[in-house]
Amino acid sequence: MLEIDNVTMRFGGLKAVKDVSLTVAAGDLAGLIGPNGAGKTTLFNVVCGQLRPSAGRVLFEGRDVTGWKPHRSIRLGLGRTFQITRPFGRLSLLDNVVIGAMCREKSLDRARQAALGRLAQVGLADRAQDTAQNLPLGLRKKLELARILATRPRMLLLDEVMGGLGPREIEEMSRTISQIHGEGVSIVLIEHVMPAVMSLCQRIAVINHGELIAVGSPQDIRADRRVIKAYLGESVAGDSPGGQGSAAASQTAAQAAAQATTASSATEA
């Protein structure tokens, strides 16, 4: 469904993404993980048209969409959320989601009905008339998700929708993501909340310093020495060549990544 073909993204002399190739099949719920600054969001920006790659191409359902403007990608069915939510603060939650729904609906009434349904799906129906500017972080994340769902995506790229959330909010968001996937939407999830990634995702890709270093099942990723090294360094990876020791180190690496992301995400709240 989605094919990232040898994509490179340069900013001057910096290669933020280095020759990454990755495919996501229809029906997948895939994870994209890696340390902060690894190039994950840059890759999403290339896929969804916020950036044109320096090299390589992006195909969606067999069509070359490299460099397409985001509104064209959305109309094609490729939607994404952002790490930092920016709702229209003076508008109601309902009107925020109506804006997304108008991508598909031909009348305002139909867009409002679609928006109400998406707000209900993420648990915000009772706050539809509230203004968005004073929402706490957890509810802004839900609003961001409702707004892109209103565009009726066939594939959804979620960029840290759980970042900065508390345990109960993470559990609620995980259930919502599972429900969306169960409705037939393919999903790629950037996330640092490792328990959620490991439980939700069927396949996980790992990026470090812009390079794709591993792709596999959650079990494969937990035990991958390159992943352990990316999170904790060569000394820990070298002490854990494989098996249970490697898996334990990888779990520790995941916990370290989660702690770092929680700290950085707190500035958004």
Ligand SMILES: Nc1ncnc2c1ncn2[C@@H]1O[C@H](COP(=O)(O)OP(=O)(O)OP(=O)(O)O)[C@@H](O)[C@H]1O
Given for the second form:
Amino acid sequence: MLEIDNVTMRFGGLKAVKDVSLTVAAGDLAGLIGPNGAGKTTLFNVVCGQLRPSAGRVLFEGRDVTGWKPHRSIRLGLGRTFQITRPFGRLSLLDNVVIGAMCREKSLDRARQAALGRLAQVGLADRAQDTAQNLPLGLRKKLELARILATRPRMLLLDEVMGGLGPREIEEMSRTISQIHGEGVSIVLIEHVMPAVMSLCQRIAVINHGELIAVGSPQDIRADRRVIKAYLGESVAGDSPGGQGSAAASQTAAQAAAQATTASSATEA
Ligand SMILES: Nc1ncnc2c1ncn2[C@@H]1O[C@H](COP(=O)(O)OP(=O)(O)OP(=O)(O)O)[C@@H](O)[C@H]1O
Ligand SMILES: [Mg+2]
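Given the form predicted on its own, corresponding form predicted in complex with the named molecule:
Complete assembly follows, chain above in first position.
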């Protein structure tokens, strides 16, 4: 469904993404992980047209969409959320989502109905009339998700929708993501919250210093020496070799991963 073909992205002398090739099949729920500054968001920016790659191509459902402006790829059904959300602060949550819905609905009434449905889906129905200004982080992440869902994506790229959330909010967000996937939307998620990535994703790609260093099942990734060295840390692998450990061991691994995660994300705003 999505084919990233030998993509390189340079910023001056810095190669933020180096010759990455990756495919995502229809129906996938895939993870994209790696340390801070690895090039994950840059790759999303290339796929969704925020950036034109220095080299390589992006194909969506067989069509070359390299360098397409975001409003065009959204119409094709390729949607993404932003790591740093910027809602229209003076507008209500409803109107923020209506803007997304207008991409599909010509009638304002229908767009409102669709937007209300999406707010309900992410658990924000009761706040539809609040203004988006000063919204706590957890609710901003939900709003960001509702906004892009209203554009009716067939593939959704999620950039750290769990970043900065508490355990309960992470659980809620995981459930929402599963439900969206269950509706037939293909998903790629960038996330540092390892327990959630490991339990949600069927396949995980790892990038480090702009290079794709591994692609595989959560079990493969947990056991991959390069991934352990670059990102996950020894404790995760030690507690659950190959992901085949007991439930208790997996839980410990998950907790360790969450801690490793906090360390690796410590520089984030
Ligand atoms: N527009 C830009 N101009 C110059 N350098 C950039 C630009 N965007 C990203 N970079 C650099 O490219 C590298 C990759 O950044 P990117 O934001 O893609 O990392 P990331 O994997 O998403 O990290 P994080 O987990 O912290 O979000 C970093 O060194 C970053 O400073
Ligand atoms: Mg990022």
